[in-house]
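There is one chain below, alone, in structure tokens, taken in the form predicted on its own.
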Amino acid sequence: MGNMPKVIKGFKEETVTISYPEAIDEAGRCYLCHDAPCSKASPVQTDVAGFISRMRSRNFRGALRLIKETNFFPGITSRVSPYDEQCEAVCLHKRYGGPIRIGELERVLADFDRGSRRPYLPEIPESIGKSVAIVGSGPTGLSAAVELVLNGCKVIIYEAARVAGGVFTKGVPSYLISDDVIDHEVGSVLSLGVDLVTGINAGESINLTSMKQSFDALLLTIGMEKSRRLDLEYCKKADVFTGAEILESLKLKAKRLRLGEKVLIVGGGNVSMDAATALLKLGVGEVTVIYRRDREHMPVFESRFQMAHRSGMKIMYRTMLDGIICDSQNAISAVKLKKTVLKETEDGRVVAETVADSEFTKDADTVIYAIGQQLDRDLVDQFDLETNEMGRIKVDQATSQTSDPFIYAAGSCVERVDTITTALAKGQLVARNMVRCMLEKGGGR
């Protein structure tokens, strides 16, 4: 069994930002469409033609200011969001020399801001006399905090981890984005006057009665923090982890995990691909991903899949984990697998069913589950909030209020959120709903 090194020292960001002259030339290719489809395809509705036009005239600060009106985290999104599947996918230049590299242009502007002596900060408006507490400092919570401050609210964020950022700081490998980028953009939120309290367990430390006395509203952006596992019997010394545990360990060095040389990862999403890529970069001997459906059904960004593939990932489609085999020392020696067949249900969904008598075994000494997350219900139950049939917090679609009108909720704890940019858009929306409701009803106090 090998001991996983402290990865933060070994991983450097591999994303390369193009030069200013290259960026200006790339901006010059843009048609500057009046009815820009790229802006409509952006989850946060960034004025793409507008900021590119300013870049063409070398007004980088003006271009950055325009981006930050809708996306306060361009350094992060331009490194990890699937621009090729969003705004670049509908670029009218796609047929003629390839789409404009919108993500790379945003990254140039974000790095320009990070290197500036005076990083851009918007003017803070006069207070409207409302204060909001946010539980959770991931993309949705941070985006909501920015929008609330820019609408005149006082904001404090409570975060259970020792550092703010949620998936920014825990779930995105360092080869995709450096800590410096994250620190700068999360720090820019605090520079707006947002207060932050870390290392606080909201379920134990936050009393709803006192919150209602101190704030006008409470916003939950707690994500889906609990990793799912299959209900299988394990060896006494089973090295079974979740993808989230692996990625968090690599990012925060919170604990050292012992891994073997034959790793099996269950699941076909971004977490699965990121874990596979990271472990292969560390030198793990063999990493195999199994997925119960086919490639076209995998909920993964193409760029992340290709990175894992280039790193040496092996993948088995239409395969499910059925059991874990232990050796004489009660450690994992192999796994039991079954083949699946795909069938379409009446509502159009494709489901995987196991094939009879298709069992086979494969050598493995470590199993990693990356099969999704679920809601940690401690806080939800404490506040007695209603949940929907999917186990997420139920909200009023028009107001973002939960079954307790004082409490709002947004992000993946409410609905499926596939990208960081979409999470930012959810934060903006809930903040606008909160401001409107607080002004109409006078808040929760």
Second form
Amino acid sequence: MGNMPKVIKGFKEETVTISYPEAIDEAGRCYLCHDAPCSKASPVQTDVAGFISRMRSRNFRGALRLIKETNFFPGITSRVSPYDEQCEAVCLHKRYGGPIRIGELERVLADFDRGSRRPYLPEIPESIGKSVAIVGSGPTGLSAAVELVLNGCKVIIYEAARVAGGVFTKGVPSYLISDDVIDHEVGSVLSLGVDLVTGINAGESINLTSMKQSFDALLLTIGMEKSRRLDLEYCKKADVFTGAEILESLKLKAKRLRLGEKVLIVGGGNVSMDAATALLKLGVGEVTVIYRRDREHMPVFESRFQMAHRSGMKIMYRTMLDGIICDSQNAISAVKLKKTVLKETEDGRVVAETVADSEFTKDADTVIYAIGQQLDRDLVDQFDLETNEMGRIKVDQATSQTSDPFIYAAGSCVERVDTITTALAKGQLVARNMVRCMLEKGGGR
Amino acid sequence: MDVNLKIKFCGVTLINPFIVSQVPPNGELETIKAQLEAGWCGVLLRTASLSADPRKPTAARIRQVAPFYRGVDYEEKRAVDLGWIEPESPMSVDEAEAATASLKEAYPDRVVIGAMVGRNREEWLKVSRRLSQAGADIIECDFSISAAEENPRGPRVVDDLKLMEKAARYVREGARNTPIIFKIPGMLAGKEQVVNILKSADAEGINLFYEPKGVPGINLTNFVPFPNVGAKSTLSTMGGAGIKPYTLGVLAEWGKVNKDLEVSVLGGAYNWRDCAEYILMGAKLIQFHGAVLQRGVRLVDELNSGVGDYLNEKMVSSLDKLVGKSLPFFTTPDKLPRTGRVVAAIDDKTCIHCGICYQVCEGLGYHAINFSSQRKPVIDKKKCLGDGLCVASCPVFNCMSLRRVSTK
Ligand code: SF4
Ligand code: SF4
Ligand code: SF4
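Previous: the form predicted on its own; requested now: the form predicted in complex with the partner chain:
Up next: the whole complex, starting with the chain shown before.
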């Protein structure tokens, strides 16, 4: 039987950073456009032409500083965010020789900084006498922390996991990004003087009344921690996981996973692709992804799809999972699948409907759900916060305040956030809103 | 059309107008032969001098420092200029004689230019005589050197017109029927007088050059200027692609006063376009320096092909017909026409909407370009003064141009 427990050792980073000579050449190609569209397409509005022009004259430190002013995590974003679908997609050099490889250039600078004896740290301004508690240390939380500190606030972060970083440390496979990079950039937030408490379950340990006494505001950046599962019946010993679980155990390296030889992954997003890629790299015999609609509907980055594709992922479009079949040992032996047809709804969305009598079976020994995440409601219920029709925390658009004005929320617990760079932008925005609201409420203490 | 690049210079037929100048520390016969094998029209020997000890080979006499070259980079472009500390390594006349004889024998269709210096009657007479007897096709005498041997930085031969006149006559006398050309710094004042003196001495030509002294840069870490010779530096001779416009200017200036001397030019040429421009500005022989150091002797293939294809395209059957063709267009600022109007134009098909034209026109103060939120630049023909700054700054080749507009 193939599904013996495997000890997961993690991966070596496979992202290659271009060399200095190539980077200088690439920087030299940039037109340094007036009012450059690349900056506008960057979720955090990085001054791309500005940093590239500094790079051209070999002012690497100045270039890095300019990036860090809008993006404190360039080493991470340049490995994980789809620059080819953001700033690079609108680069005006596209027509003549292809877009400038902005992500590569940022990565060169981030790696230069990480390797330098004096990594960049901004100056901390004078205190404005406000202190903020943040729950959740994912990209939105960390980025909000940086922005708050740089606006003179005192910040403490509570994180439920053992290490800070949220999706950085739990969800991004290490063949994309090494722990070194994450440790350096997450660590640099702490170097700013942000306090971090890990392994603390906010729902159990945080008392809102005492919070209101010790802090000026509370920010929830708790993400979408619960993985969705389909409501299907299956035997006791069946190997049914979620994509997030798989990715997290690969990152944390401590867990043992029972992985089969015929894995079925349900869902067509980045988590699904990453799980497929990771499992195939680990030597799992066959990984099949099923998705209800077509390729163009998949909420996935092209680069991540290609990676899974190159690793040997099989994919079945217009297919959905209908049941799990177990054998006499109470393990999965096959899955029941159904075909779908696509229909356009009145508001222009394309939805999949099952085709009657299209049921078929397929051999499988492991099923992984990668069909999205949902809000962990514990904290929301405890703080008695209102949620919206999407099942996320409801906030005031202008102030980022929840139904309790002391509590702010941002990131994927509030709205759909597609990329890490967007999450960083959300963190900056909420921080600015908080500073404004806190100052309006009354001067420094 | 059958084109060849043959050209007559000082009565000698060259297979093409390209030659490698004396590149320090070149002087080895093998290096020279490699140039001829590659297809250059001839060789320019290292300067021969009576003061060089004939018993020691050139290589043993070279007292060179290291490093003595230094490239000047501009952003991602490497070595746009080149600086070097001049070596002091003349050849002995014996060596020059031997090299001339053996090269003429092995490569009868190529020219050997014997280079020489002199500081007194004996030297000017004797060296030119010996080079001529050894079979040099042309003799080039350097007048840009100091006139006094004991003071290498002292006044140059060209700075003393009386001395120059005498020297030119001695060289003429010594060289007999061999054509002579004189190496003259291009930025010299009193060009007309120089031309007259050389003409009256029956010189065939001049070799013009512009190689100013400079400092290629400074190491920002340890503050030592380049080239760093054991933590000391000195002035370098600057050459390379960066000096081409100045050299072209030199040709234009001399072209105004010189009708009779044939013109050779040294330095600044990097590709066939530079050569075509030098020829149009009156040069018949182009001496290469930095470009060969960086690109190697095969560069001549590109030059042959580039100039050849250009002739073909222009339907010109021989290179002679292009010599000096641009000189009539060249005049002094006061003679430039003040009527007529030009405006900038944009080729919408190649424009990539970078907005740089808009940025420079706004910066300049004429505000003649509108740049909409759709990023489409549009020239306001009423406001445009046609200064050409935007055309110079547009990053896309042939995207912007200047058009003459009729004025009533
Ligand atoms: S759009 Fe492209 S070429 Fe223009 S500034 Fe941005 S990166 Fe450079
Ligand atoms: S500088 Fe050239 S490419 Fe750029 S917008 Fe102007 S015309 Fe277009
Ligand atoms: S030619 Fe001068 S004035 Fe006219 S558009 Fe260009 S920069 Fe502006």
